[in-house]
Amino acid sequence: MGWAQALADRPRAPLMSRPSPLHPAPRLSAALGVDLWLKRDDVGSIGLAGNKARKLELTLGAALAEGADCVVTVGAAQSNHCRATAAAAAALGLEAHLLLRGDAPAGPPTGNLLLDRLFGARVHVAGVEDWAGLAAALDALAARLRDEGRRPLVLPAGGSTPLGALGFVAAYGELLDQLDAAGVEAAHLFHASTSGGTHAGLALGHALHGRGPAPVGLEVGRLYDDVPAAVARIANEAAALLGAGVRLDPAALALPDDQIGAGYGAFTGAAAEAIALAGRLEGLVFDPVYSGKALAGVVARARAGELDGPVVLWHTGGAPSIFAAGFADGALRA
């Protein structure tokens, strides 16, 4: 497999312990009537980075090889990606500039924003809410840094680039090895999806390996007008980086939005209930923006009798946001 060697040859910045654990969830399984396994990207990474570490290992690895001296990215005030980028930059000796959506939050920083400060990131407030306006502000910030003689790596929301998606091509193979070792033939694979890099990588990994469960990305953010087209573009450009003769059809990608509620960052009762279930039955923490909504999607499908075999839920992390002002009340709503 020439693509596998091309993937192995990519420079990486070591930011997490791999493989991340694959754990059974026996008490949740009994409550839901399914054989549920958790892929634990919520543990073992720098700065509680969760799944974001897999993308950052490749994007920052390449940036360091090319002489970058800072990284610039964008997200909401409680962005997991921004916090993960700040932690990774601190560990690698890069300066992090975070452009945050909206206006400056009132009061002292909490949740991910507190960690952004702790990791030494330079936080910039965009003053705009729409993602198109944020993208323009990101370009302007990067241009200003270049004018100052800096060499920035610029990452979009979620760090979802074709290069970053390769981290999840590798992760899909990692999961297959763990399922084989456990003697589990998974029928379903779920994860939370917003900016598309995780889903693009997993879908490409599934296509390249030609076996295993097809990933279902439960949409929680809707950053694009045409989400499947955006995810397929990332996946197909990632395939080109590997020299792989694979093209994904947007129509074949599973990206349901039944758990999105009122949109990105909006609480749902289903997610609050799912978070409480995981806490009471397994002692695990899911967050109300990403992983909690993915778990809620699994809960809903299990109760509807739609899951006919072992299920893997990719726990993407994000726990710090549960401690943010206003987030804790939503998490405890159930």
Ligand SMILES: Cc1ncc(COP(=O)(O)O)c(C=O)c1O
Contents of the next structure:
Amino acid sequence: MGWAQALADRPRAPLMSRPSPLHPAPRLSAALGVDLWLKRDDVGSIGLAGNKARKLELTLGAALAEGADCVVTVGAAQSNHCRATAAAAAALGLEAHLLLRGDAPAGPPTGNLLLDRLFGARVHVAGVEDWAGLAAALDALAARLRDEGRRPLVLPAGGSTPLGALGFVAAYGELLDQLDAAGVEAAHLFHASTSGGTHAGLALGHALHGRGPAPVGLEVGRLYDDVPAAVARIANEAAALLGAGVRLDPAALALPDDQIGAGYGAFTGAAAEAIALAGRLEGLVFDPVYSGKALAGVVARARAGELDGPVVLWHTGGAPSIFAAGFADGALRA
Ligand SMILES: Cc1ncc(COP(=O)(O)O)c(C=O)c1O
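Can you swap the form predicted on its own for the form predicted together with this ligand?
Then the entire complex follows, led off by the chain already shown.
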């Protein structure tokens, strides 16, 4: 398998212990009438990095090998990706510059913003809301750093580059090994999706292995006009990095948006109910922006009788936002 060797040969900055746990959720399973397993990327990584650790191991690993001395990225004020980047940069001795959407929030920093400060990141308030404006501001910030003689790695929103997606190609193989060891033949695989790197990597991993459940990315925000096309592009460029002759067809990707509600960050009653179920039945933390909406998608499908075999829900992290001002209400009472 040439692609597997090419994947193993990529430089990687270690940011998590692997494999992340895979375990059954017996009480949730009983409540939903399905055999539910949780893949716990929310535990065991630097700075509670969640799914971001897998991307950052590769993007920062390559950047360090190429002599970068800082990392610049962009996101919402409560961005998990920015917080994870800040933690990873701290651990690797890189300076992190975070360009955060909108205006400076009032009051003391909470949730991810608090952690950004704790990890020593330089926080830049963008003063703009739209993603095109933010991308332009990111370029300007990177240019300014270069003018100052710095060598920045520039990461887009969500850190979803083809190189980062390779982290989830490897993760798909990790899951298959764990399912094999547990003797479980999973019929379904769900996760929360926005910038698409997670889905691109899992879908490519599925295609390369030629077995296992096809990932379903429950969209919780829309970053691109044509999401499947953007995600397929990331996956296909990732395949090219491995020299793999596979091409994913955008039309074959499963990116349903039935849990998105009024959009990115908008709280939904379904996610609030799912978060409460996981908390009360399993002592687990899901968040209202990502993992709670993904769990809500599983709950809805279980209740509709659509799940006909073991189900894996990839817990991609995101718990710190629960502690952000205004988020606890959304998690508990949407
Ligand atoms: C907790 C969490 N889950 C899922 C996602 C979605 O991953 P991706 O951006 O790769 O689609 C994110 C991205 O910000 C996230 O923070």
